[in-house]
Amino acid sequence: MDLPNIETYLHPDDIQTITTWGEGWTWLAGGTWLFSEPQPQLKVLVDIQPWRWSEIEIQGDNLIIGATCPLIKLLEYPWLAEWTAIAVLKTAITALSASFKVVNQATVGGNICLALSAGTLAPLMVALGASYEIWNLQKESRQVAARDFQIGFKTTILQPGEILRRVLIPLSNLTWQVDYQRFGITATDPALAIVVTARNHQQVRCVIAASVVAPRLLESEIMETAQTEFIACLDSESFIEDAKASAIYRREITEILIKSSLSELILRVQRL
């Protein structure tokens, strides 16, 4: 889709090039949702593709995933067997489905902080203890919990002229068993309900997601009972409501989906 309300296009070498940033400017990426439809409050897009940075690398004690990172490369990329949390990875991807066009263009940036209730990324990186490195104009940087970094629909902690710059996730957690539960009228609608569930040796994880404005992560120490104490929090959880569904509905739909997901976990157990 055009936008004819563009004023500027910009094409930096370096984010530290940018003086200023102004109502109406935006980040470009892969761009794939940014010209799906209008964007009226839009006039200045600055493209970040041509800074060329690393997609995914081992650095110390993380995997690091660089925000203009495609999609398609956490697909291909030839990950080791041992990290089983992959393989939810792949299948966040997945449950989008989007074209293939989409696959290979969207970021893994572009996906995050575009925020969506029904986002598919962002819950399985907080339930894998993920970080998020972000940068300034002046290329300072700060790390935020993925946990606490979307606060609300399209709504994230960034301020005007912040970038997310790339993504860490510890490797241990890499190792964990993890599952992950969606729940949409059709296979191509945005999810009514997402779950998705991490085990360790020292607690069950639980992120609530698409059924409530933003990722929120529960927590347990002992999986016999971890199913009562995530169900029991959903009662003070504010669910969406909406033409696709009720609260209600979507309370329900997430607590079948946290008790089926939680059983996928203890049989993954039970398999090794």
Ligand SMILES: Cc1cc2nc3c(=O)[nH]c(=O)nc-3n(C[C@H](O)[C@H](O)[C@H](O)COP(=O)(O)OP(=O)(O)OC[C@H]3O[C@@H](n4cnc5c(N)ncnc54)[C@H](O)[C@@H]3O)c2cc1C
Given for the second form:
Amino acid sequence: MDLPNIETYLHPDDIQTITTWGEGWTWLAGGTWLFSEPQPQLKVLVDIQPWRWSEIEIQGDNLIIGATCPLIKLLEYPWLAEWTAIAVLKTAITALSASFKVVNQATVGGNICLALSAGTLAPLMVALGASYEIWNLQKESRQVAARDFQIGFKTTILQPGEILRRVLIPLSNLTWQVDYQRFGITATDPALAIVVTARNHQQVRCVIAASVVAPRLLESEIMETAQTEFIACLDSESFIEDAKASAIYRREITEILIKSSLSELILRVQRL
Ligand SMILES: Cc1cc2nc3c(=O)[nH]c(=O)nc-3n(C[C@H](O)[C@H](O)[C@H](O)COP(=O)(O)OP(=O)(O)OC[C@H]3O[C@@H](n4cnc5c(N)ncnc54)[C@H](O)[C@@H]3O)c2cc1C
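Coords for the form predicted in complex with the named molecule, given the form predicted alone:
Let us now look at the entire complex, which starts with that chain.
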């Protein structure tokens, strides 16, 4: 779709060449969302694709994924077999049921920063204990835990002019047993509920998303009681109520997905 209100398109060589940031400015990554609907509030697009932040590499104890890495690259990359969590990363992308164009063009950073409640990558990143490196216009960086990044529907902790540079996932967490469950009215509809569960030696983690505005992490130290604890926590969550589903329905679906996901985790551990 054309965006007739856009006055300026910038494609700077480097982030530091941007000396100002104002109202109506936005980063342009894959453009699959930005060009999918009118954006009357926007005036300036700053294209970040020329920066080629699409690396997938190991640095120290972390797997690094650059912000402009297209989703398709995550599906096609030759991952190490022992990184069991990668299968779930692929499930999360496939679950988008997005068109060929979106999967080829949309980026990891775009998906995370768009911060839809039904965002597919964010709950997995929270479950895996990922963190995000954020830059400002002076290239000063700060790191924030994925669990603290999204604070509402299409709302993150990014300040004006800040950008997600890369995602860091601890290598040891990639070997966790992880499960991803999603429910939508049809396969192509945005999810009404997403549940990601993960288990390591000390902990069971459960992230609920899509049924609430931003991913929420629940934790338990005992597998046997985790289900009861997580379901009890749902009483204090605020579930989305809209034309697609009531809050009560979303809560029920979330509970069903938690049970199903934890059962799947137990089966996986028994198979080891
Ligand atoms: C009809 C439709 C339905 C969709 N449904 C779903 C869904 O159910 N679940 C889901 O997960 N996704 C959904 N998507 C979103 C799809 O996955 C996104 O279009 C995509 O992830 C956005 O990626 P992009 O690189 O194209 O971002 P863009 O469209 O370029 O940008 C999206 C937003 O992110 C910002 N941004 C991009 N990169 C960065 C960065 N590095 N740092 C800071 N800000 C940045 C942009 O400024 C913009 O605000 C849907 C998209 C469409 C068009």
